[in-house]
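In structure tokens, the next block holds one chain alone, the form predicted alone.
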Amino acid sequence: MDIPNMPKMMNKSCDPLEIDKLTGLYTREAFLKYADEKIKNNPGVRFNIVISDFVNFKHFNERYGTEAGDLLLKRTGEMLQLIDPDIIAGRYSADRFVTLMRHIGVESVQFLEDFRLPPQAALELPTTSITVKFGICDDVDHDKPVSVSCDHAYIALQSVKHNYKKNVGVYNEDLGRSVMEELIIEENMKNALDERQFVVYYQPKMDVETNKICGAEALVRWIHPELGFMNPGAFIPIFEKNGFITEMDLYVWKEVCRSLDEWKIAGLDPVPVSSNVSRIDFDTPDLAEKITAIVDSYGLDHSLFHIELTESACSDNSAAIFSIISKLHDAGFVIELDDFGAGYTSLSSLSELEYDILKFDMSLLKKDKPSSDKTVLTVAMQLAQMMNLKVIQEGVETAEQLERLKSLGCVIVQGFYYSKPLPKDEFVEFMKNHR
């Protein structure tokens, strides 16, 4: 179907500055201008627009040259131009590539998934192991400049920019909404730790022969003074994925360590705290250094600090990783385990990791069953014993699942059914009434 008054791609009269030199396509700003332009003049025309990025172009470019990587570009360009005389395209930023299309309906664009360069370019380029993600905005609103669409079509290409599974997004209110509390939760984060509205909760670690408290976990909460409680589930993949976990981390090291030596000296013997190191943490020049240094101007005792690691932070097997865990567990300091079972962890890194503690998964836990001798948890168990790891359940609910742990020699656990984590006041009172 032909559009009417549809300008088209490479509108020969615009001006040459609108077009850019490499790809032959329209500058960002031209797109934006013929796009405005061409959805004005077509109110009862609906459309999509199509935003894509190339996967890792920079260490294409790095590997096999930035020639390479502009005769990726250019090629691109002019498939674009190819797939529709109606279409307007542009050149949205360094490797990417916008465009205007009528709309065929989500179903239709799903090609994408399985985009290939053609065979032109596929003979011409160093290889053909490239990776081209899509973000759609699937109905241009016509009340609305184009800019927004495009924002909204880059919105869905983030979506999927770290799946492996998923080449296509497309833009939804859903999508659009996670994506703006993202962005409320990175304007916040650094005014929050400047204003310690990061909170440190402690949840118990029960010695299950003696009823009696012997260790907490610092877990961190974020209260708002706007936006109130939020969960941590929320928050901390951002602060994992835009790299402010550290500075959290650190944050919360301290405070551990603050109310440890309050502990002492008001004189309630305190029992130890483990406190969670991310994998992004290792990042971080002179890691070991930097704990042992916040334990000590303290005055605390190493073994007060328990390390606490996930099992996806060692999952590498990283040498830099190794060593300062290493470092660590040399200076005194206890390290846990934490989530084992959840899938990561390699029996040659229980071996080459010097871990004192195994914290079980929840998982092993609710899939146990008790009529079988031969199940996840108890297997477990038998090889922590045989590798002489002390052993913590965490995720404990009932009695029932007490005692089946009980019969397993677990001695530690941690869980609901004793406490959910603690404000720090209350966790004293719980400390006090608990030893």
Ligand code: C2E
The other form holds:
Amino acid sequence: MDIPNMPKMMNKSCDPLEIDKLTGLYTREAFLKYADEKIKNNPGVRFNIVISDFVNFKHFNERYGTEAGDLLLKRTGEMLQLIDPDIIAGRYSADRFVTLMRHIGVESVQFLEDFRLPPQAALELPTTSITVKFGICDDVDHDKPVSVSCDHAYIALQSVKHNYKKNVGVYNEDLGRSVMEELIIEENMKNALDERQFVVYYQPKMDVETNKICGAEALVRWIHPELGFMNPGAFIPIFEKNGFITEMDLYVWKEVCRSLDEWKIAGLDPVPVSSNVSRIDFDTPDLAEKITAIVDSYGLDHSLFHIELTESACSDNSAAIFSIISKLHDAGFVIELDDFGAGYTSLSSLSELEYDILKFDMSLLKKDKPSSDKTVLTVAMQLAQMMNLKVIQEGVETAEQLERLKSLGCVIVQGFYYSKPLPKDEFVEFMKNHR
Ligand code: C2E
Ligand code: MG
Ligand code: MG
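Previous: the form predicted alone; requested now: the form predicted together with the ligand:
Up next: the whole complex, starting with the chain shown before.
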């Protein structure tokens, strides 16, 4: 990086309390004050707000000590003061810096994308393990407080935080809207549970040899009085991030048991119903006991309640998963591994974990070529047969797909070909007509 002449970034007359001791930059509050002033005093000038963040700063601190971490922040602060004599820079939070700089359009994105910390020798620190990410609020709105532009830059930063290929995020309205939607979902979720807005739909699982129903999967929907009908894709990933999934899943499992009990009392002889269990749920140490208690409270046979281990969230609690699955299996629950072939499960876990059924992800079927016997689908089917695991193919939509699956020896399927997920009443009718 070219380093121009000396900075004159700091307002010499400012209060010493406005300077962050470690980095020599403004504190967050002082930054907001002086940035607001500068924007107000330069009505015709276009500005950008840029927030930077060290991705692996915590690991850096752990590995090299907090003193080295502090030194890195200090050196970065010094560097920022050298970039452009006119920028205003502050420490936004722990390892995040915020700068107000002149608007330089798209070139600034590429410049920041290519940004690397100076080599180890220059900083006297091992900087190669550090990645710097940036969030840009392009063309600051002069009519709004600068804190709003900082929020936008921060949202842009968050959008690239877990992206290995991109180091710079630029705020735009779509990004703002998706963050707003996430906030609205988070604000409404607890109330939704109290007001029973989560509704369980049931999708039949069919035996292809008899064309009869042999099971169902419980799939949640959120019907909100103002936000309307939402599919799980809109809220499950958010609940998995904030942990609310565990409360919602408990509710769904209770609803499933309540329905099974109702159907039993009505003399319907219900088919087993699978409930989705998120990987995040396994952070609950007594998960096996909780599930068992719910099913037992309705006096249901454990074989009626199947467990689908979903793959939508990755987690590192594999030891807990192992022991909980094993307890549930011993208690007579059927364990299905969801989204097989597309999720995070390693092949080696197939011999460690006590699954009964592999649910093949629909991508295996979509990528299959009926003319070949060496597709991933055919090989996966052979693997399951060799390991004595049953297979359910998800997402079967056409008669051709069904014929192909029959020829490969797959007995149970689920998909729009037979039925979409149905509201409870419609599912009961379907169950009555397909016995
Ligand atoms: P999943 O468990 O793999 O469920 C199958 C998904 O595929 C469902 O989407 C279903 O509606 C859809 N599907 C079924 N047949 C077909 C087909 O023929 N074609 C196509 N294109 N799609 C088909 P849905 O209901 O939107 O659920 C999405 C995911 O959300 C589920 O994937 C599951 O991982 C998660 N999920 C749903 N309900 C719950 C729940 O109560 N708890 C948890 N933790 N996760 C849930
Ligand atoms: Mg599932
Ligand atoms: Mg699935």
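Computed from a prediction, not measured in an experiment: that's the story for all the values here. Residue numbers count along the first chain shown, from 1.
message: Can you tell me which of 290, 402, 179, 71 is located at the hinge, considering how the rigid parts move between the two forms?
response: The listed residue located at a hinge is 179.
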